[in-house]
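Listed next as structure tokens is one chain, alone, in the form predicted alone.
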Amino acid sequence: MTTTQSKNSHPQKAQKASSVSENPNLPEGPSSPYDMQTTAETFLWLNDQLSVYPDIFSVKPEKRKDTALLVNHPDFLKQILVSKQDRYQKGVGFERVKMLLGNGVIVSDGPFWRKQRRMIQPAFGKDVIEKLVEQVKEANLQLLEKWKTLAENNAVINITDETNELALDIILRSLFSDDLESIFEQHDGNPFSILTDDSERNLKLAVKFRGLTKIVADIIKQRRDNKADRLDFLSVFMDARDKESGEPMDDKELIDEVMTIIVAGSETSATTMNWTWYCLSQFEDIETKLHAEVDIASYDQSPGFEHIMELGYVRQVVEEVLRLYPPVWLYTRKAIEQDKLGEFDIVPGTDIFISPYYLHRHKDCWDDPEKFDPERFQAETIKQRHKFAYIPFSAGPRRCIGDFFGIVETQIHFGLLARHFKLSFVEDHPVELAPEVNLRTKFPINMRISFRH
């Protein structure tokens, strides 16, 4: 794993400028032009640059037209993401995502994004999540029965595939509830499993995935024709009304939001659970402490929403996993108005790059940043840390809308499965990062499953 070494704890000295519009006051940066991407090459390149410019640096474009900044200082990030967020919008790199997801809340911008965000926000409130936990429990209880059979033989399981399939199952149940069974019957299985069967996120997959929109359209039509009381994400989306016009979402808007939730809701959770099982297998003392917590919790079979507070250490472990392995390791904003970050000028059109992976390893924000230490997320320790030193779900109005659901989902998963099983890492190949759109493992992680008791 790479480690960011900071040579300067303060924002870098600025280049002198005489005119903001013609010659803005920019931070120092590498001399060679470079266009940052969500690739392994950029991942390593950033590590090298941040060892010299730990807080902020500028990059001349290679093929793009605008200067880019990599911003890695929590004060600056607070300004970009919260206090002056209206001066920034979605940046470069979302073209590929839009091909896959359509114009859902992850990729939309401006008034349309604000309208859609307001309309889907109620689906992710505590009262809805509390009821949807039943779907999360059911998916994990089915996995429990499968794992019992495997544990009887101390089988080796591909935990990457297992968590991918579980996370997809959970989000589909949470979206479609009792319509899911009919989808499977009509399509002789799970048509959305192309997301777990194919790890590539390219144009070919985008075309296949967008082809599944007809399934969602059919479900929406059926629900409009045959109204029934349901509680799932789709039903809340369909019931939502714009507060200004009083109108519901049209079918295209509903479909894009559903497709967005399927991908974003499954892939981030799967990646987090995959990394968490691996980290538990590497740190026996942390695994022992987590086992002790789940063993004494008050639930009989599966934890429910009412048991979340009893799984505080599980949450700390998950939050530390999200610090070291944030699912989205690089994302962008684009300046649409003049701004200043400290002494530096931000002109409209500037591409802003943000890397939670490297921010979470900033030596001025974190002690021993490469160490896996869930104690960082005790309540008192969190209070002492800069709020914007930890942004695995981004921050501000564009913070991931499903972050609370994702945390609860992982707490339920480990609260149930870690009570029964121990997973031991099978060292058949090195565990390497695959820094693409999401921060996955380069190869699947294999683990030997055994009963704890």
Ligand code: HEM
The other form holds:
Amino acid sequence: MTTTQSKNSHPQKAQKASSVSENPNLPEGPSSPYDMQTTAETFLWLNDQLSVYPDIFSVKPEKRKDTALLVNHPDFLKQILVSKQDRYQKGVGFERVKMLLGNGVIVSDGPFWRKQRRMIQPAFGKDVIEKLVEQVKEANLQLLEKWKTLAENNAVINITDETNELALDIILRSLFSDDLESIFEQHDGNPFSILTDDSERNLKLAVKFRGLTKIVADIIKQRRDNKADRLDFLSVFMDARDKESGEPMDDKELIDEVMTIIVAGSETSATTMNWTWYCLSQFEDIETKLHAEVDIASYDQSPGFEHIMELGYVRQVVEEVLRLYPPVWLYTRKAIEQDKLGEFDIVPGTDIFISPYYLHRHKDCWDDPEKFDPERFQAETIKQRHKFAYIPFSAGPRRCIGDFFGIVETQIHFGLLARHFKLSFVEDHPVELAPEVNLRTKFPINMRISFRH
Ligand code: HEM
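Having seen the form predicted alone, the form predicted together with ligand HEM:
In what comes next, the whole complex appears, and the chain from above leads the way.
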């Protein structure tokens, strides 16, 4: 790994009399000011910068206040995300997300975040996920029936829409289980489908989405009144007690966490399934190997939690998709205390940008990084790699809380549907990246569906 040390003999280093905060030793970077954002423009700009400064660079802000660093070296990332994580908090770019999610766990910080994370954590343990897999199975079995009709006609399906709808269905079933039917009845359909119907992620959508909190508030009230016995994320959230005060979450906290799970847990998983179907359609040998695995696995109708271990290759394929197309391709931290990354000074206020997309294609971390190769995720090969060269779910205390659920969900999906169907890419337009909040495909992907057997 080259750490750009030779490029970083900063002239200010010589001025010993001044303090670090006035005169930090910063890594080299582009001379023109720039504000990184989750946009296609930044995506291309980063590509250019990282070809010159592959591990770390600094850039002066244009409109923002603080200097920014793009950190793309696994040692530095380990420090920011794990070993010195208490010197950093969530960074820029969450303003819009806050409008959607109030003070849910993905945007909050400090003691409040710690309390909320502890409260919702039990919902993501193996014992709860094992039971929620029933909901995942149900959603996929419904899709199986729909796809059977489509396959009879060799129809063209829009897999981007299909996976968006499936992932939303799964997360809503996992949150509300038996109450979902009554929500649909009362609202003449799925009121949350504004998330899948509307591909724009703007203020208008934020306002509409925030309007849905009333539905969540009603369900919470009904459950409190009726003492309904459910097993889903919401019930675990409602049963949770703060270990210091013994208090449960109040309604506002519950609503914010529910909205957070809907947003954080649907588009990420949908994007992963979308890219995975696309990659399978492009690499026949990999598709064949995956088919062989799902064909001999021991389930009859659908895989359940007990079959996850039999779907190891499906997992490897999904992990490789998350390497090349990590849904959360750019995220941020803000330094709240002094730190040092190698020889570089981090002063409080510094904005840190982390891009799994570019880290996962770093030449010093990966052999032939552009090649789609699920063999990279064999247990033995993983051991030989720097642990922090692969962070699609981030790392440390703020690592994705839904990482296990997300992987299991995709294993069930491919374990069931790839046993029955082959999807062949319809080349109506090229597949392009849309690097927004999530790394989606710019245009929906169309696939011709056929029965495998
Ligand atoms: C393949 C699917 C997924 C990917 C790639 C993914 C990725 C991530 C990443 C990178 C973060 C950290 C963001 C940051 O630090 O700024 C994160 C946080 C989070 N994710 Fe996921 N996620 C996925 C699925 C899910 C699912 C299924 C759920 C819920 C069911 C979920 C819930 C959350 C929550 C609540 C956080 C905030 C955790 C905290 O700050 O304490 N995610 N996710």
